[in-house]
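The data below hold one chain only, encoded as structure tokens and taken in the form predicted alone.
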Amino acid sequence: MTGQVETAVFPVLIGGEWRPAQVKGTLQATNPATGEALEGLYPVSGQEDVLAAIAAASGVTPGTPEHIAAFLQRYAELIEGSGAELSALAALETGLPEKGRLLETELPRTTRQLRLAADTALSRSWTRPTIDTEAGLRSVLQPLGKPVVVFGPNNFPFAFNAVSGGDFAAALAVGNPVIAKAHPGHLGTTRALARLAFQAVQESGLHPASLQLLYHLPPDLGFLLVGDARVGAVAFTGSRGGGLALKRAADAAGVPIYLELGSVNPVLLLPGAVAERPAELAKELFNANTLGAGQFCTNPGLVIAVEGPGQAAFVQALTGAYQSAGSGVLLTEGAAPHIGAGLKTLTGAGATLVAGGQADTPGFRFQPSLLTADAKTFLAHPDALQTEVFGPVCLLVTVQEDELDRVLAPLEASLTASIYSSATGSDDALYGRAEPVLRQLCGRLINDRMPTGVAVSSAQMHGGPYPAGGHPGFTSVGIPAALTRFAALRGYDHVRDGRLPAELQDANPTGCWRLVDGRWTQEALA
């Protein structure tokens, strides 16, 4: 991975081989800490590559759970064996810290996801076999029989990467081939991961065309890719504008598309909580909002604080934290102008900028920025003041207790919503008013914690109502639940036992858990 610099355009992975791309242009990775372009040319593929990738992936038959698990386990091993080189490369391309973040946190999270997916593939738990003996009906979740297209975001070069992240692991664990579209923010990291993945494909006996990699596409070819009827599903994590444009193309072709588009993730601070620990809450909020230079889809961008004792101390501590903070490195060159445009929208709608507000150097940076507004201002322009700014930007809205219900009413759907309340129970009545509203607006409701942490857990919900997500019933993090996005529910009506999938046969040769006449069991049918 760190050998001689290659000057030619890197090949794409299609049909089980690294082959020259149909080059419609080239692009380079960039070091965001310095703004300098990095060595290596990556192709912007043409239509021939897109159609070839779809055709190759469409010819893949699902592997056995054993082959799938062997691939995922071997891939995790290979990633760990190259962890230092991968982390160094990702740090160079993203500006994210190698120590603490990439090597010690995100990379282990990624390999854990892969191993969880392997275990789930072997257990077949994701298939949810259901049997009604009286009606003679049986159903089970099965692979789509078509490829899944995965678009990775810029902020997690390992854990959400198109060739190693949760969407990739879930689609492969079900038995679907993947067509991966790399993010321009970490091209070299994606290439290095894909080389390891292809090695694992070859060593595990999985179909050689189980993974296709395209680095970049013109917008019209992105629409062509997701709008091809041979595609079984699409997973996209990224900006709302890009995701909704892809959704229109996929919807027109009847291709399911699962979106994770980010949100402002409202945090409600009730007066008892602020009175108990104003400085602690200010520090916690500042750290969460500026973590990773604010480039998290769960970044707390909107805070609603109910007036009460301790409010002045909280605001003073929060303002001081932003005023004394240094600028963090942004992921891409376009990030700072985007943040600037978002701040202009917020201030144009009446918010007051009290700290930050400027792009910075070297490289791509922006000052942590705090804005404030009162309830009257927020209610006059609720849409504009809920503009998501993907960066270290927080809007603090202060409200009186009798204004809270009106301020909560126009809130948009978000991935998360957090409520901080007093440990003594003094906020319980206010909590009871606010919780039913926020519960309907978010995928994950949080108490007394900031939303930025997304644990890999079978109980995790990382999604939410539209437009934060594409569908409120699905999560992009959490195995086995994440797998169900890329599966088809198939029913069998009085089909003879020997003709049934193994999970539905009377003897239950797989030993998996099944819902038989309303009862979960691993037992064979008498």
The other form holds:
Protein chains: 2
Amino acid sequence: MTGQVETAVFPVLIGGEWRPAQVKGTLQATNPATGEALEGLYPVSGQEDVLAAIAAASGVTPGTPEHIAAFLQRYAELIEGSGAELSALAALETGLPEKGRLLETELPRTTRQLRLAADTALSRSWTRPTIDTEAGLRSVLQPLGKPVVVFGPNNFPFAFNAVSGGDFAAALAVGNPVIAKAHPGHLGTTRALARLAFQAVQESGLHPASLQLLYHLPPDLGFLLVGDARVGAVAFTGSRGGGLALKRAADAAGVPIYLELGSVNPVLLLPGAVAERPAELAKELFNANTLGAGQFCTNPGLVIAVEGPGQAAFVQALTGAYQSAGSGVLLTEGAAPHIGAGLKTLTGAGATLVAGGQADTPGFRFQPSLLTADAKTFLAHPDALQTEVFGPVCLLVTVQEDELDRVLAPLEASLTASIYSSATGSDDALYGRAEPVLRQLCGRLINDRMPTGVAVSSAQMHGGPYPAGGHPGFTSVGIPAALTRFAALRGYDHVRDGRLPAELQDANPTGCWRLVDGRWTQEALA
Amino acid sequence: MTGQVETAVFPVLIGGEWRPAQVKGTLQATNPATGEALEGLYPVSGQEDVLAAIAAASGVTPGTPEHIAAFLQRYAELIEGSGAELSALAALETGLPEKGRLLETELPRTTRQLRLAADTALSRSWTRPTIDTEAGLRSVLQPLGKPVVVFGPNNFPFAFNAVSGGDFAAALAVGNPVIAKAHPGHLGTTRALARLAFQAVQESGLHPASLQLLYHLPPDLGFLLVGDARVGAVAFTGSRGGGLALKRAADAAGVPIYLELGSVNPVLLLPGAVAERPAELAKELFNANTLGAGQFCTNPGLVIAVEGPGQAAFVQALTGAYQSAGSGVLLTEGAAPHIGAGLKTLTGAGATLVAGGQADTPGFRFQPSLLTADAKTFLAHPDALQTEVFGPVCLLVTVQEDELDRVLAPLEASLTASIYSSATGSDDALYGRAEPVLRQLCGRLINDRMPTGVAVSSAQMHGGPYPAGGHPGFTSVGIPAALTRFAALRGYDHVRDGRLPAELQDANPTGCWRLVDGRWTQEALA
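The form predicted in complex with a further copy of the same chain is what I need now, so please give it after the form predicted alone.
Everything in the complex follows now, all chains and molecules, and the chain you saw is the first one.
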């Protein structure tokens, strides 16, 4: 690489300045709708950048909760102010539509999430202050005192971006500095967001090293980063292979790592529900499965339909929807080959392809694809037939009522499980048989809805048993719960009142909710 | 081994019956006060026992919260009913005194802990039900649906015993079956407790496989046990080497493991506090450091005293206390060599032995031992001089005020950190310098007290940064917080009211505390 090219490589953000990367290679963003490379060279960083980012973030306190809230609010404003440009850029890099998705849905969700995180920083609702007056003990969740490393996924350039998404907001709202690793699928969007974030850092007086950004790393440097004992925690959303490799490195150093690795998200259609509205259910499933070209970790990839009077109409409507649909634009060049390989695994295990099945052009596209199997086929190869295909692919397994328990038994861990049942109660006995099995294997159990949407809510559970999620006790979406992943429980034993953090002082100066002698209250101590 | 000997080996508890172990070897308990082996042969189990215990506990629901509470209460009664015999047996196996310790302190603490766990099972206070009425989402902590493996330590034959201690009570109160691994230091006590526990299981109608007991395992079978994906979580209290080896095996299978590995628990004595009461502080430190022959994970092993007018009197009183003290009985045969090796490390790194230093007889004993070092010596070898010695050993580091920051900087993670300061406020400036450093490195920060006691409290934090603890967000002591280690967060998305768990139903039939739209309440939904 010549010196001339190096000067054109975008700088990384470390320690409060955009500085030249230690360039070990470069990469470019790509327009997946055309397959063409986009302008701009992004650096693959070397070890010096990784160590510099860790050193810069170590020991950094971003600011008081008030500073942090001001930052999050200002950042949300700046994102809104550049909403049109950001959405256009993200659309170019991801092939996701601006209308209905990037500009109208994902961007407002992202700014709402940042503002909710700001509110939570101010209300301290994530800190769970606990006071035992008799024992003289108090405890509270506090920042880790170490940076949080965030790896964003490919499929949400705003809402899960490592410099603007839920993990970023949660880590910062707690009061931890962030080391962000961009996803190569939307490098320009990440750069643009990080520039706004850093502007907000400066305007709100946050510590300048509150956010570092590295665009790309060779795998061994990813392991070096998450396996450094100076790191407080890691949040990773993405593929199982990548996540589990990072987990090995983090585990070895005792660094907590939170994984959200996707799954097939089984949907169980009970016969009463199908009989009541076969065509609507077919449309609902088709829409959910092909939304964003199926590239959701909560995509309904496996549907189990118990046979009944509405099934023929349902299958006909569903097949028709897939057969008449155009190809969706995929996020990355590797997506279509991955989907093709997944389909081969499914058909190789006995599933029948009834619609779609082919990659398409221009750019990176794939036909919405429907496969079917009966219970006997599914039970012959239950593992292969639960292969997650990250794309617009659905496997419909039709079962007789008396086969249901056997088909449910081999189901693996998932983020979600959905059950559709009749409004009249006619499916209740089947529901009672299926629910205990599905409840154990998923994080979020759903009635009469598709799993695709993941609301930012105090009661959200976006996670699940390993290896769909990394830890069964935590959610990666939801405020305040998602913040607690990046907090340390700290006890105070007979510490004098003036020395306590505000959340634990007798007078409760911040007015936060506290568990005092077993009772939740916002009152001061008597 | 002959057939005759095998029949004399105590059976293990698996799947609701005391059954012959797959005997791969045997071990005996020892009286550490005399060094003599005690009667009774306990099995070292083979792989079949491990796999049978996992299989028996898999899919087991011990019972409703009401059943579980009845079990915990009945078990507490049975322990009290056998209190004298249990204490006599535990004293024989551990050398710990019955009066003042086993019968009068640890046993009541254990039964109180079981009853608190019962109350918590009934109140559901560990479940944190959360309701977002607008989003239609609800979430709650629930049992893992898989067994919890509990490894007890050597130093608390009742309160941390794998079949009666805090981890056992927490795992069961949540509603998980337990696979307990006894500590070889009190095999007979564990057997006696497990027999009472199983009696309580039967009397209270709990699922018979709610508790399995294995006495001993070769290391590779310990790894097999915790690395089995059918296991829901692991709780380990003990040595760093043992805990981290188990962690590797559990991590590889995605099984959450909670470690409590001990530490040196630094105590900082500021000059005003020492000047106010030098002799009392010396006595307090000596008592705390030699209690239970120093075999507490919260033993104050490293004391940093800032020089001032009271220091000479303090050091004189402290030295006198150690020099005139008799040897304490250690828990196991390996303890004295371990302490001897630790002292060698400390003196080899420059510390001066001023009292004690020798193993003693009969049985397994060691002299209370005091070492000193100045700041310069400490800073030359800060790692070696933080060697944890599990016994009655204290290193006193005397520092000048201007050396304090440098001495605190290299301190490692600990369960606790204590700061003694003047009641007049004369130490407040020094406190302000030291507190931020000590706060980051410990789980529990203490004012004006020794760290030894660990109260069972809603606000306890018995844990700390890695590798003092295994996960910074959790405590291994305290109710309800310790229970949440063994729980899974489960979301309910538009699930119909009658299908929700009781904690989430509109009517709030159990009256538990719930976070409803950001407000904690016990009320039903309007």
